[in-house]
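What follows is a single chain, given as structure tokens, in the form predicted alone.
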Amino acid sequence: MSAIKLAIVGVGKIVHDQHLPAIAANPDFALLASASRNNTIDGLPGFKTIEEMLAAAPEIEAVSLCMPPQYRYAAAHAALTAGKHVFLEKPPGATLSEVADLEALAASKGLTLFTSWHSRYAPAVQPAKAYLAAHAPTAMHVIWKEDVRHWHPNQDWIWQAGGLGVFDPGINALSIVTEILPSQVFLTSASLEFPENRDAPIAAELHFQDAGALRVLAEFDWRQTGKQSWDIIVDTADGQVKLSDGGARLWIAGEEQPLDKEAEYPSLYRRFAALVKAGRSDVDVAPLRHVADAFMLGRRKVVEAFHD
């Protein structure tokens, strides 16, 4: 099979930091063009809209959509309607209904739709999942706290309705939680802190349980300075499991485990290529469903205004 002719829509920091190196290193893809309101990729034709791009370059076979989630549905619908396979950056959409509609459209056209969750490909995730499959978890504590001014400076979209606020990084933690737990958990209560001048939360506390005795506490906060915290701690009868640095490091019963080198985005593109070749889709909305439940069930608390 020849290289898949790919285009990127929404050219921002994550594209330059992660997507472009992963694509360049993968012989299954040939990057042809980009579409973005304000940015281009050096050496490639650049267009303002996906519609302009698809009209000018009909040979494109697949697109990676990396714009904010509020704008992703229209672009994905346009791509699928034009017969293109679609890679969705996380989160896959602004609502669950959008993603369900795209899944149905992709299926009707025999196209691949891939809801990518890059944190699931962190090196600690699969070893932790295997351990927890053999050693039942009894409790879990998720601590995902970082400095929004460092990671998302001057990004107004992330504070708008649909931008998810602190759930933009928090959903990465939830993607790991839903991957490594052997049982399904559901939200029982939540507290969301909204700056008085913003439409999205800056902090959240979530409580989950499964059908048995497992309880999960997740704490998300965008106000942490200094050392950043991306940790998941799981208690079992046979010792504690700790994933740290977003899943880059793993301890089991107090001993750090040897892990493969981090390769989240190369793994995502290998997965996307395999799905396209097999004529299959991979649509998982479990992390987004938990976020939707938090907005539905969570108690709202107004806190001091946030200014960049």
Second form
Protein chains: 2
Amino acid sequence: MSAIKLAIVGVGKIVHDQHLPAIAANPDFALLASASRNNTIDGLPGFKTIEEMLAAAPEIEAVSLCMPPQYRYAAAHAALTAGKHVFLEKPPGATLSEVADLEALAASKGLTLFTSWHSRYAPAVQPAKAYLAAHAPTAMHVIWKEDVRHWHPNQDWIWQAGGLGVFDPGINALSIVTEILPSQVFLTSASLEFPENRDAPIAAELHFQDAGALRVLAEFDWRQTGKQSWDIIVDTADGQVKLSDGGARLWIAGEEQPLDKEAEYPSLYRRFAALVKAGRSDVDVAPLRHVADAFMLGRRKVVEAFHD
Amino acid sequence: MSAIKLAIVGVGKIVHDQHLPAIAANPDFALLASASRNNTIDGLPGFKTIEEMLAAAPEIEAVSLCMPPQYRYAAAHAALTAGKHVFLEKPPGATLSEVADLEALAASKGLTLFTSWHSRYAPAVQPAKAYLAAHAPTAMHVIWKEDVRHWHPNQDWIWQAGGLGVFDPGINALSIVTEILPSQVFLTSASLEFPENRDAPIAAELHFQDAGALRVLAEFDWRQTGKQSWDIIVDTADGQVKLSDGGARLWIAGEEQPLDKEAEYPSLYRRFAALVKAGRSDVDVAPLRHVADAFMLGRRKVVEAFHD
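So the form predicted alone is up there; where is the form predicted together with a further copy of the same chain?
What follows is the whole complex; the chain from before opens it.
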């Protein structure tokens, strides 16, 4: 099979930092073009809209959609309707209902739809999952605290309704939680802190349980200066499992474990190529469903205004 | 097949008004017992908890769960684990994730799980659906405005986080919308009004679209005194369709249509009996998914305090 002819839609920081190197290193893909309102990729034909691009380059077979989630549905629908496979950056959409609609459309057309969750490919994730499958977790504590001014400077869309606020990084934690736990969990209570001048939360505290005795506490905060925390600590009867640095490092019962090198986006593109070749989709909304549940079930608290 | 031995959990107004008459009139069910913190049903053994009831009356084959949604998961899990079929009043849970967990549990045990949506059995619904399948809708306007003091006097749970507020009636409208439309819709913007002393909205304005040209506006309001409105108005190229009184009456192109008598709960129990006999489940979360989407995507506005 020759390389999959790929295009990128929505060219921003994550595309330059992650997508382009991963695609360049993967012989299963040939990057043909991009579409983006304001940006282009050096050396590639650039279009303003996906519609223009698909009309000008009908040989494109697949697209990676990297724009903010509020704009993802229209592009995904246009791509699937034109017969293209679709890779969705996280989160897969602004609503769960639109993802359900895309899933049905992809299935009806025999195309691949891939809801990507890059943090699930962090090197600690599969070893942690294997350990927890053999050693039942009794409690989990998720601490995801970072400085929004550093990581998302002046990104207005992230503060708008639908931009998810602190759940934009927090959903990465939830994508790991839902991957490594041997049981399903669901929210029982939550509190969300909204700056008085913003439509998305700056902090959240989430309490989950499973059908048994497992309890999960997740704390997300965007006001963390100094040391940044992306940690997941799991208690088992046989000792503690700790994933830190977003899953880049792993301790089991106090011992740091040797891990593979970080390769989240290369792994995502390997997975996407395998799905396209197999004619299958991978649509998992569990992390976004927890976020929607948190907005639905959570109590809101208004906190002081946030200015970049 | 002999009658299905049924019990009711969570005995309140809706049980007396709707469930008991529907069950009494249906020879497929024999009502054996109830479990409820504070209430019993005349002439039936009454227990305080579902666990007590299932231990005392193991011959029970199915349960109807009618408590507030925040308490529904634990009871459903206990029932399924004990090998009982489960009928869930609307909404099926406080979160989407817990319903997904119950769906997997029911499937693994070969039991029936039924997410009931009574408004879908209003007499106008199927005739409206048939008309819209043949006459494409171009616009829809949902007006669901009622007086919460009349319909939910002093129901504190409905105002708590997870109680859904005005979405408790609004989800009935959404259950009709998702039943009668020939295409899937998803939310594009929403505003939710929260009384300053409550954790659930008193009003909401929701904007949906489908992949084509259809636009849907839904207005929910709990501050309506005087005339109450439960109307859905759909424009088609061939004239307007109007469902009023929550689907009890139907007009097409200005002509009121003859309809069957209202029989929402009798229809729900006929459906539940058919599912149990067929060994199948019917788990449709689409209405609750729209609600979760509205909480996630919607802008919040704080409005004046509400007192019963």
